[in-house]
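Single chain ahead, written as structure tokens, the form predicted on its own.
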Amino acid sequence: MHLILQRYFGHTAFNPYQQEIIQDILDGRDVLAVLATGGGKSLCYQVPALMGVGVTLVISPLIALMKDQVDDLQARGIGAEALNSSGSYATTRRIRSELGEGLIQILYVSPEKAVSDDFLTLIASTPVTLIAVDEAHCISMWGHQFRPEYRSLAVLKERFGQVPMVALTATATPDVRDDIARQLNLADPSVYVGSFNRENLRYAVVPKEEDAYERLRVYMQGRKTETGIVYTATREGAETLAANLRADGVPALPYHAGMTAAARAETQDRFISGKVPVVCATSAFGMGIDKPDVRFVVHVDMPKTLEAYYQESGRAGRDGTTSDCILFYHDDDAKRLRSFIDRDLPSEFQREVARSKLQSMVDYCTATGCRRTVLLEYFGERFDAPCGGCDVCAPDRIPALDREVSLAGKARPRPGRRKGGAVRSASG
């Protein structure tokens, strides 16, 4: 395990819990493992697979997550492809022909060409040693990014009754949890929670108001030199914030769906190398973001939960430098929100818990105590305040945020649109 560990990945030593799950899974267990960004998750099922003959099954919900997976892994000599639909024909047939000579150790695919009939033939001869479930919180109707598409995955169990199946997450509050371990079938799992906790991220909350923009333009300009992403609710608060920012000379790229595949890629891959320090995008701009050096992630609008506040302020710092995570706060975000809520959700229970989550999201933004205790405790885990590293704890002790970003408590006036647009208001 240590060998591998080494030989293929450089490291000499295991993050927290890493090696009691491999070694679970190893000895034929289910596993449910949630472990913070950063923490590891992909070693999980990586050094196992290369611990024996037979495929390891990844099932992954982005096309460039598995991409830049499958390409780490082969630039290290590991035999991974990736099955979806973006693949061409001879592709799709050079792999399933690699499939059937064994040189194939780990395998990426969707969930919806995982559950397919034509996948679930080919794999049927097919020496199947694990399966790992990645971002498995998207089965839930709990969580924060629900895919209809997870829930028949459970199909993989029944057909390989006998291979171990590990669930793998990032954020999963304790119900979700137990949907997670319950919608897959897992048997009898080991059940794996890691801190929460990042300590090098500072959190501050800062009222939306009429000089919001201002506010964020003097803290970007006093750091031209530092990576961040800057995330809006709306396409159009993303075009228009990083043109903004580029006429006051702070280098900034949008990113949202409404872009073509290629310029989406673009953008990605300028950040990604460091062409461009600055991204603006809506939550299109997601998983798969494996950039270590992100020193801020400020929010201009309120995420819909905690769950996508912890994931998306959580690429800030992965390599435990300091780093500072911003959001902007008006009342108004929290109407807004509602008023989605109850206008696009089909069902009285979805809206019931998106309604409970949204409130949990104001109650971080207003909370007069420690944020990071706020946070912690919505995801199961106790902390003891002060933290010394949110504006609430140590608003003198944070030298990023003391001055150029007054640190807020609770939001007041309703915020204005600077000319030209920028920083809009909720409703925008």
Ligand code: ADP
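Here the rigid core means the biggest group of C-alpha atoms that line up within 1.5 Å when the two forms are laid on top of each other. Given the structure is predicted, the values throughout are model-derived calculations rather than measurements. Residue numbers count along the first chain shown, from 1. Compared with the form predicted together with this ligand:
After superposition on the rigid core, the Cα atom of residue 261 is displaced by 2 Å or more between these two forms.
Core-superposed comparison between these two forms: CA of residue 162 displaced by less than 2 Å.
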Contents of the next structure:
Amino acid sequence: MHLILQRYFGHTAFNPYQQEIIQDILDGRDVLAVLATGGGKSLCYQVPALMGVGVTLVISPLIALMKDQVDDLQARGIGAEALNSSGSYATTRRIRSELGEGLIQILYVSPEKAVSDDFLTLIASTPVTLIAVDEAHCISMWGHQFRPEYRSLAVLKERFGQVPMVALTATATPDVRDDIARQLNLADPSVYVGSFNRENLRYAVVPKEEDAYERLRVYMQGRKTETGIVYTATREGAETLAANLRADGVPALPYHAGMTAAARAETQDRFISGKVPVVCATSAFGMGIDKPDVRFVVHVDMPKTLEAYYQESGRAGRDGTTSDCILFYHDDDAKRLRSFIDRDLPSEFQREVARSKLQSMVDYCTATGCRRTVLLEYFGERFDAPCGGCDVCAPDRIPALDREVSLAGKARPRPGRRKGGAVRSASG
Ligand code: ADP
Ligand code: ZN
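Okay, that one was the form predicted on its own. Can I see the form predicted together with this ligand too?
Zooming out: every chain and molecule, the one shown earlier first.
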């Protein structure tokens, strides 16, 4: 396996748990792998896929991500293809014939496709040697990204009883972990849980008062050449904030699901290529964005769950360099989100789950102890404070936005602009 690691991927050593996971798969065991973003989950199924004959099926929820992965693997000389509902008849026919000739080693499939009759027929005479379920938390209603189509995947275990299955996820609380194993029918799986601690990330929560926009502006103006993401709760918030920042000399572009696909792609390209340093975005931004040098992720509105917060803030500092995760908090945000839960969720069960997740998010924001400890405990990981990298443990080393404002002098009110409009817009 080291040979494959080196020859196909150019790496000299395995990351934590990769080798153990691969060995278990080769031994025919089911595996549940919970590794933080950037932990190298893909290799856990790609290496075994290249070690034998037969096809590895990879269930993946995002068509765009699938395409990136397939392009990358093909560029390495690996037989990879993707099948999803957007694929044409011609694509299916080509894949059928390539499967017949044994040219495909890794086949990415969307969950709805994977359990469809035509796919199961297509694959019936193919030797499947491994099934990998990526983003496996999508199967759990306890998770923050439940996808009903994942529920049908248990069918695969019935169909391919002897084939090992590996479920992979970056965010799973202990409840979600158990649920994944149960829902997928994993047979006595080996469970690997990597550390969720991101040592190079600094965490801070800032009170969201009237001067929130000014604090943010001063922070950003001090980092003009650095790359960052500012998350807002609403599309309007993203637009307004980007416009305000641009007016204040910070090159920022908005990104949200209300923009055309072309406009979104352009913003994303300009961000990834470094042409524009800051994106003001809703949570629609980020899936599959693997930009290593994001130096700060600021949330001007509180997310609904710590899973979402961990995932979004985790887009900072993937290159290992010190980076900031800053969250603006106000009680009103919690109240607003609570009222959305009561208004929008159809069952009491869903409302309870959502309320309890929201409460954990609020607990993080209002913690009087180490933020990192609260965050990691939520994922079932023990951490001994002080961490040296949060606003509670190390107030001097953390960019306290209030201090930066006072250092910069009293913020001047700006005539003609809604003061703090974008930052507060979500609550109004
Ligand atoms: P995840 O899906 O867990 O977020 P990826 O599989 O996308 O992580 O891998 C993240 C990055 O780490 C990729 O750039 C990948 O090439 C790199 N990587 C994975 N395994 C190793 C390794 N053993 N040594 C060095 N780099 C690795
Ligand atoms: Zn701390």
